[in-house]
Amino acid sequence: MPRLFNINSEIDPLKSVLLKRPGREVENLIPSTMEDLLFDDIPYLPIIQQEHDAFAEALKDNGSEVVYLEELVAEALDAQQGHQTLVDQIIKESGIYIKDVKDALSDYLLSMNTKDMVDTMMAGVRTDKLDIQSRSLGWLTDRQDQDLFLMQPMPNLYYTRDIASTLGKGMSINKMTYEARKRESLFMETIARYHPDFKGDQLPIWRDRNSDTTIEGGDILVLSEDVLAIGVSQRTSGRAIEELARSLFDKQNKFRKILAIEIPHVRAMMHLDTVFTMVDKDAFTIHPGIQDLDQKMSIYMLEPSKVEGQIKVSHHTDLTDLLKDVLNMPEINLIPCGGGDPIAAPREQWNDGSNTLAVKPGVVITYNRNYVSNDLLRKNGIKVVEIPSSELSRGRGGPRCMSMPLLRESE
């Protein structure tokens, strides 16, 4: 039976979700590579795995099926014998062009069983794992002695939200911004191409990873069956949002309004969902730092134009009024991260206090360390399911970042 895909809301009951359990790629971080690989610290693998398992259990306890990226990739390859295609592409995208080296790395990966091959691609390949005897001048002179990895690890993979986004009954497979993450969406492309549960007419691709512009799933929120909110951020450009809007308006008839919300282009607020998430039909968490002192901000609404080939764009500055209008709600409750306190708010936002994952209306999963924000959510009638987070939070992402919903049950 083909898998069902349908995301028309951030808050409808979550029925199926894609995760990636942290693996050896996390242990292949070292101080000299952390910045390039977008980490501020090195998580302790046994504990981050325990915490991630607790996250998965919380999802299951609240009615969701949990599927794993690494397992789906292996199943997809075995279903269609796509091993060589994936190996060739990941070697190319890893910047390896010398034939002797490419051949040695290809042979090394293809000698493994499928699961080990996928895990190794994700974990990275150390240079000293292969006895490369190339006499290529490029290999002998261009390579740095300190290059420990022939193929760099992908420690950000446990943030599955970013690599693809289920929008309605289709999907956007995203082109990532930074070099450290660009290869990640290749795994989602492989699943969509080869996996029997994913490929076919039942999963239209609204936008693929070969686009010229970058967009990441942490910036994309599905507010309702006809409204998206997308952050104009450090990782997502206005051009990319316009391209996605054009595709959606042309290829489907559900999503007709897209709110492009400008946020600061800084690491602490890298995606819209690090500062703004939906927790109930009329309630959102928000980091006060994305609004002016008068609570104004820059928002553009994109809609289909009556003029063929064009998009209607209007500018707005009041988030609350705009949300009331597009969601047809009499009131909107914006719950400030850290209670808006000048110390607690930036501290808890840094540790993803605004990055909640709704498993049903008014029920969210959060990190336990953000106790000020969690208490405030409860005071506003939201049920909070806390998970341990001492190691998970080191990568700068919370429960929403770590999950890619595939199916929510429309109420």
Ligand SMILES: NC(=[NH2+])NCCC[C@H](N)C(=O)O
The other form holds:
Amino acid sequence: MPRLFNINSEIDPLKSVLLKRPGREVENLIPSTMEDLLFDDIPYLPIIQQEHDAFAEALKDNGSEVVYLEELVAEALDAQQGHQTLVDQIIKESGIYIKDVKDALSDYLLSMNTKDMVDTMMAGVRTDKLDIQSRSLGWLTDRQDQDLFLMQPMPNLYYTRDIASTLGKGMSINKMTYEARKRESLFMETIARYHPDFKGDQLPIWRDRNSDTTIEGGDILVLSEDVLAIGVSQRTSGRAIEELARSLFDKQNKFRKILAIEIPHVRAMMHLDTVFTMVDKDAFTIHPGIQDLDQKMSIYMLEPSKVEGQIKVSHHTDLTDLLKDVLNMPEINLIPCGGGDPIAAPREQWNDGSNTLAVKPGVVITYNRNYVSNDLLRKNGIKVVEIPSSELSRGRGGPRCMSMPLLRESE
Ligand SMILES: NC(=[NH2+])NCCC[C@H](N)C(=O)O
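Instead of the form predicted on its own shown above, give the structure for the form predicted in complex with the ligand, please.
Below is the entire complex, every chain and molecule, led by the chain shown above.
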């Protein structure tokens, strides 16, 4: 049955969402690779899986279907016999160019059943799994001391938010910024290309992973059927936002205003959704660290220009006024992470206190550890569904980062 795709807001009732259950890839983190792989600690696999399952349950209890990236990729490959194409591409994108090594890896992956093959690509392939030493002088002489993996693990895959974004009835398949995550969006491309429920006319691709500018889904918020907010961040460039704007303004959809919000280019705030999320039609979480002392910010608004093919850009500094205007709301409530306290705010922001996922207007899923922010949300009339977070939070992402909505019910 063809799937329905439609995302016209951050808060409309969530009906279908894509997750990735953390797998062996998180056990393939070690202290010497952790930083490059964008983790601050090593999650304990059985507990991170339990916590992730609790997240999936909370989503289902609140009316959403949950589908898994790893299962969709396997189904997509089986439907179109895409195995060889994906294996060749992932080997290429893993920077493996020595023929003997390529052949050994390709034989190894293709000898597995589809699900194991997909899980293994995601978990990474250790060098000692294959008998490379006895067959490749090229590898023996080119390798680096640290080559523990022929294919590096992809521990960030459970942050499905970032690799692609459903916008209206179509999708942006994102070109990722760092080496550690570049290959991840290939899995979404595979689903869009081969999966019977995704491919073809039913899913227009607004922008694909071959673009030469980077954009990540954590930066993209769908504020309403015609307004997007996109962070200009460590991961998303102004040029990428402009490209996406041109594509969206051109095509048959309703987006007509894009707010490009500049945020600090630092790890703790790598995406807009780590400092700003929508919790109700007129309420948002915000980390006070993105505003200056007089609460000013730098925001560019992009709109279609009257001149064919051009874009109109205007500059704004007051987030509240701009949101009132574009969302047609008399008031906007910005709820500060950690209550704005100089210790609680940065502590809870670090553990994704501002990274809420709305399952319907005024109902959000959050991490239980951020009790100051959660209490404040409740005091502001928001219903908060807490999930356990000891291990999930170690990679610096919360409920919004771990979810890629496919369908929200429009009014
Ligand atoms: N949408 C998000 N905020 N995602 C968080 C991603 C965290 C991940 N470790 C990274 O650095 O890429």
